[in-house]
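Only one chain is included here, represented as structure tokens and corresponding to the form predicted on its own.
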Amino acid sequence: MIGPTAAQHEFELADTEFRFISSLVYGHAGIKIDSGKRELVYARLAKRLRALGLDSFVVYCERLRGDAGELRQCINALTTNVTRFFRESHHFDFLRESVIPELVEASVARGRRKARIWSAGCSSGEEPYTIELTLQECPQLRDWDVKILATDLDTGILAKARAGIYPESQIEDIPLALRSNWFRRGTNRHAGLIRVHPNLQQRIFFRHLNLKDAWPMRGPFDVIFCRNVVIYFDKDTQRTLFNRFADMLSDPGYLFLGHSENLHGLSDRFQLVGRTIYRKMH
């Protein structure tokens, strides 16, 4: 169980406040919080109450009604950020072996040598950095105009992504050649940490974005990674999001989802071409 038992609760999270917080988070971010997440909500938001010096969830909910900054902190606290380098490695194999050659072949007809990739829900940055590591292994993209947009709802986790600093243990699964070329080990008080090489960060642009809001970018994107994000949305929100992704993708373009996600019954604008890999249909 996450958090203390009901008998140990420092604050009372009554049904009224739980429903208010759930409704607010759903309305702002599209994240569905059911009753099974009540202990998680308590555990994470009780920390906010302590940090703010508040004595009840009633007072905290009043704060949320009029404080956009605290609403953002609340959503940051309730979002889950679990990721790692080369997570679901078959996605990056497909990107390197299938998508990039197709882009290179199409560049002749398109008359442009550029690639645009979006990591939607980039969390602490491992995904966009892995995308760039994969592209660095594609010599046919040398001298191409490549940009990777990395967005997330959580402003705090975006700061970590931009910094590109991680525990050294997180790169153990990365091939040795890539580790030595693209990561720098910390020394002295930074021992045990690694930092992404600045050259790996040059083509990645981190931005805050709520997927429910209007999107400022125009696209089109050749590839969109949105992995382990839509599982937090209800079906109606998922349908809307997948339709917007299709509109934002080039023709053809690719959508990569997480291992437990799929488009079944949600969109007819994509064709399944691999494990949780979808190609936009003409």
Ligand SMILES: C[S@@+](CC[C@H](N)C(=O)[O-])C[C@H]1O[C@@H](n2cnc3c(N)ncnc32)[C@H](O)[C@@H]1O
Given for the second form:
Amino acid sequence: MIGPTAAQHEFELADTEFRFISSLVYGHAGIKIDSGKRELVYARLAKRLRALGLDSFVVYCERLRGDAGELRQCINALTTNVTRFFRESHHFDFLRESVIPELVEASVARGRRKARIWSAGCSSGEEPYTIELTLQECPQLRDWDVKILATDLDTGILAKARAGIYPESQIEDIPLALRSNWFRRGTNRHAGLIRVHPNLQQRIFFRHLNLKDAWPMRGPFDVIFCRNVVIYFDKDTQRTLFNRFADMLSDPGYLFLGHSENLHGLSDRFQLVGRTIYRKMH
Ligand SMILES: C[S@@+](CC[C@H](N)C(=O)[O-])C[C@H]1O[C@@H](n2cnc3c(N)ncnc32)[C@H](O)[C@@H]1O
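Okay, that is the form predicted on its own; can I get the form predicted in complex with the ligand now?
What follows is the whole complex; the chain from before opens it.
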């Protein structure tokens, strides 16, 4: 075992159990867990063992085989949910300055004033709330039918997203005027917390969705944000996903990826139009 020896750990995570857990998570969620993540797997799942009162990973793996609820808890524990408001802020500038004007222009020919946006892998909600904050800054959309679908595999993080309650320090990246309009400070036992204004939540629909599974929605979407999600997938899973995204996008349609992700060698259905911003071609 790399890092602290098994003897220093409360439980032993042997090769067999580590391989079982990583292939289970890969099979269900597409998330790759290589041997370098062993300590992380241990740290996150040791908490599950304690919570369940189990004394070994062998017993825990047995439990995972027959308990769908625990499998979900295991996957929740192993997802990486790092996110923040206005993360990669150039994406929101592009949305406001290029995508929305193009949509508004296309709406004349289409004869409908409607926008559909999908935040795929929305984590604790900062991304879809930032999308809505950006749309609120677009007066052209005032009487439009707008819906933002926000999905994630991790049921625990989705509950946080729906609640829209964050430590106050997390709104530092939000422009001041937006903060006072759309966030409320907690008082008394909620001191130090802020809550998203319910009006900002009205057009956002949080749903549980595993990107590897069948998708219940028909689309099409005008914009898909899937940022800092595929980085955990292998190339084949990414290729399949990008093809499905292209099928789900309208024309014009845009795909936003995370800063270290790209479509290179994985899809020829998009054209690069900005920093990790892609426009669907066909
Ligand atoms: C690092 S967060 C990115 C959050 C946000 N998009 C951003 O860029 O700030 C990655 C999210 O992808 C989700 N995720 C991982 N695998 C997934 C899958 N197979 N289906 C749906 N969501 C998945 C995780 O639960 C996690 O919340």
